[in-house]
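Single chain ahead, by itself, as structure tokens, in the form predicted on its own.
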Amino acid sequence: MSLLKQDISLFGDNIPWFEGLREKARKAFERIGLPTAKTEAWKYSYFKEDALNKPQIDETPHECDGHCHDASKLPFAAVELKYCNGKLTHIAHDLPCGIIIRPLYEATEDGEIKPYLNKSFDMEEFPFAALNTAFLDEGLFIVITAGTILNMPIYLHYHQHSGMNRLCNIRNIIVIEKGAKATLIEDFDGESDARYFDNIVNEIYVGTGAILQHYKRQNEASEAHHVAFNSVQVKSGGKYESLIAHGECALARTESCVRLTQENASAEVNGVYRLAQNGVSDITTNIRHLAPHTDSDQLVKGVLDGKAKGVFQGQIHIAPDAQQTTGYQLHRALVLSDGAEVDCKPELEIFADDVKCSHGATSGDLDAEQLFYMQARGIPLAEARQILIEAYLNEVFEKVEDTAVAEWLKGRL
């Protein structure tokens, strides 16, 4: 990519280990390049290089007056952090006890982030994570200290303005220490005529007996591209719970790679997508059971109309020593038009013999009899369809523990 040859000024070029990491990433990305239709992990939603259309990394400081975040007003209390045009613009300073939040550059300068940064994945396997590392400049270091039970969510709002075809590389490091519990919400949107590429990497470390509830809502400009990678490690007795909610976008791909590294670790990775135009939603998961007595569960549901495309790729890997493990996976889709498309690739990779695993996939249209029944009772067809669609997706939203957060997610999709 020609972008690699540009002379771009980024912080940290005077920190040898940090600049060395970026240089290693540049070389990795040059070797592997962008995925194509021949790249197995991307064959259903491959990324065309011309879709980036000469992206720019914005080096100028961004001044945000906050008005662009007004639409994201929350119906519940939260610790709010804001990105505008890929730049961190707001960090709450009155933080609850037990939570530490620092900008990436601060945690890099004093080396506090070094034990975690780029330690959870191999850049050779994830091209956009390599690109993210090559131009690493923005992000957060969030720590929930041992034993802390955070009683309000951490809310990250990402907003994009029009005017520049930005490539935004953001890295968040989230550490949930032993026995802690927290909720993290990510919310992505942009102006309707904006054209940009969000390249987000979250490295998440869930400690012994800790719990992280991670919810994401994405509904962006029709010309926007959104690629996110969640690299998660869970220790003994820890739990990672997530829900990915995709809305409109030229391409929205969220890939979650969850490693259950010790006994009794568990993960619940759920998803929902709803597209009515010609966007592409790709929810890709890789749950790796690396120890005995680990559990995972996945439920993904989608609704497609117009010329939209939905993709679900889910792999459950069970290592030879991961005995007495359970792993379940189910994908269902409603396809409401002849022009819509759904592609599903569930995989089980099992190397242990004492396990319980299953996967399944279905697709179809709304039930004609149910529609007729509702119309016979005076409900207009459009309203009847909407009621059935919402009821269909509710099964996923009901998995969100906090009902206020669940209702907010539903209302924003």
Given for the second form:
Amino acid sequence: MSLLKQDISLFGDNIPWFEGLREKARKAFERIGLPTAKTEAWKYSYFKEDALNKPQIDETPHECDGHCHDASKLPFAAVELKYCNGKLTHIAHDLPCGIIIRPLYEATEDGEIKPYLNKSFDMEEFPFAALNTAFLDEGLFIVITAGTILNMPIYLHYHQHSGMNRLCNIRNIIVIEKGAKATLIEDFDGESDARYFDNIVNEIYVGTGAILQHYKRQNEASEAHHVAFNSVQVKSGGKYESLIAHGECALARTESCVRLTQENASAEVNGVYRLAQNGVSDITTNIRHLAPHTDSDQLVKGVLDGKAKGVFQGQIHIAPDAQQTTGYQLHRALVLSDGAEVDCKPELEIFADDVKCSHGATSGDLDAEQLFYMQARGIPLAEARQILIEAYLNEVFEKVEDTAVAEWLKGRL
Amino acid sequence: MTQKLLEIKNLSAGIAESGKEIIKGLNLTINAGETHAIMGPNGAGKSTLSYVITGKSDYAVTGGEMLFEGQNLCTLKPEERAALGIFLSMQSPIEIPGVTTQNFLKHSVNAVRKYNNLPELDAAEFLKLLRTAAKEFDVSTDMLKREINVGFSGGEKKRMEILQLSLLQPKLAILDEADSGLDIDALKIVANGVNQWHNQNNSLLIITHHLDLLKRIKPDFVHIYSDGHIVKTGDMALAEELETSGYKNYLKASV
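Switching forms now, from the form predicted on its own to the form predicted together with the partner chain, please provide the structure.
Starting with the chain above, the whole complex follows.
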């Protein structure tokens, strides 16, 4: 497998448990290989061969002059962190009380990360997470300590410059301890001619009664590939509320696997996607209800134009003893051109009998009567379409609690 | 001298997709300041006429011409016709989930201003204009914040249409069944709104079944429309005659 045959040096080869994990991952990846069109979980959005044969791990240390950081000036206060070309280049100073942020290597050297690293998923099921583990080198370990209510979001900006075709494996571990509350925003962008393959894995642990609001936005170059895996575990009474916003990219896939492991844990996994060129957006979810009285809700809406393709795969799994749970899912897509395509695959696996579950999917064009009504009031057709599209997606953005964050997410799509 | 506002000459039009002809050689001239009423049986295609004048793409003109202040309407998009001053109040105003009434109205007013080379109104200026008009037509602030027409009662929808008429100040207003589903109070508000806007420089085309609205908005001409064209033109007396004896005297004898 050419991807593994990269002669590079990674930190931590003197830490036996850590190097052992990477070695295990290399073997797992060699065994399972990359997904193809025949891999069920990837059948709608498999990679063309050259996407994965050419990217190289970039070993040159990146000295960021900061100009790309300015481009993302935020309209709200945040704890700002930055990756540039896949390298951690900036950690905010003066952190608020109750938040610990450390680079991956540091938390690995003193072993603090050990209870969390690769503990939330099985590599055999996720080829790109195995690849990510095989090249573990860069990432963050973020802890919100028990009872802390963070009053500003943590903002992770990932920026890519043009230049070599990079493979970037980043691992973030986010731990929200008992009763804490935080907002995490991830923002992916790059120069318009940048070529790269981002392979991001976030392991997220939401403690008892804790809340994490996780918002992710990507709008990237037409040659960029983006694969992100959110492996989330939610304990008793904890809440994971998320929104995935996909824009342009050659292929962007965000897979959120949420395990509701204890009673009264809940998750909201919402998404929007809007593409007008020839990219592919794939939002894949897997909500696992493993305890009674757990709730999940998903609303994903997309707008496709040009030759774009949208994929939604949503799985809800309800374990035999997860009684009195609710699991709802709705996917809707606007398909504005003949060349655009949408693929939707809902899967419900219900092994308990006292549950409320539903799923639904629709696709269609903008409403001709609404467009005419607006035109008959003087609003030009293009503007009317834009208003209707925004109104359509707004339903999802309204689920974001902080309106300033919601507006910002909207404006970046 | 009377000024021709809308001139329809020997117009034929039908459904774009199927080619089915609905309007067959219709002639109608509306001068500035006049009020015309079109009456006719259900299914005669009265609403089709309003859509053809405003340019709905479901319908295609197959013959004749339509001039608005001398300008050929057939080559203009619906939004251009609206911006030139043609206003259509639909029988069933369309609901648009996700778009607030206030936002919709602001887009509308500014689009029309922009087309006519007038500066667009900023948020404060627009709000001032809107509040004044809303008060006049008994439209609450709460209603302005709701999604346009979504969950509005029949009366609320029609009041909203008249509010738009007042905001846009068109030259020609086509009221398609503006009276349907209205109680007496709502009918009064609609009629008063229309009468307030109406003057010697603008015109009205009212499509209706009922005398109620015509008693409140006095038409200068009443036309009977059947089988795709106007079969009889008269004044208010004709409308009153229809009220008692129906359309049977004016329809083609059925075989």
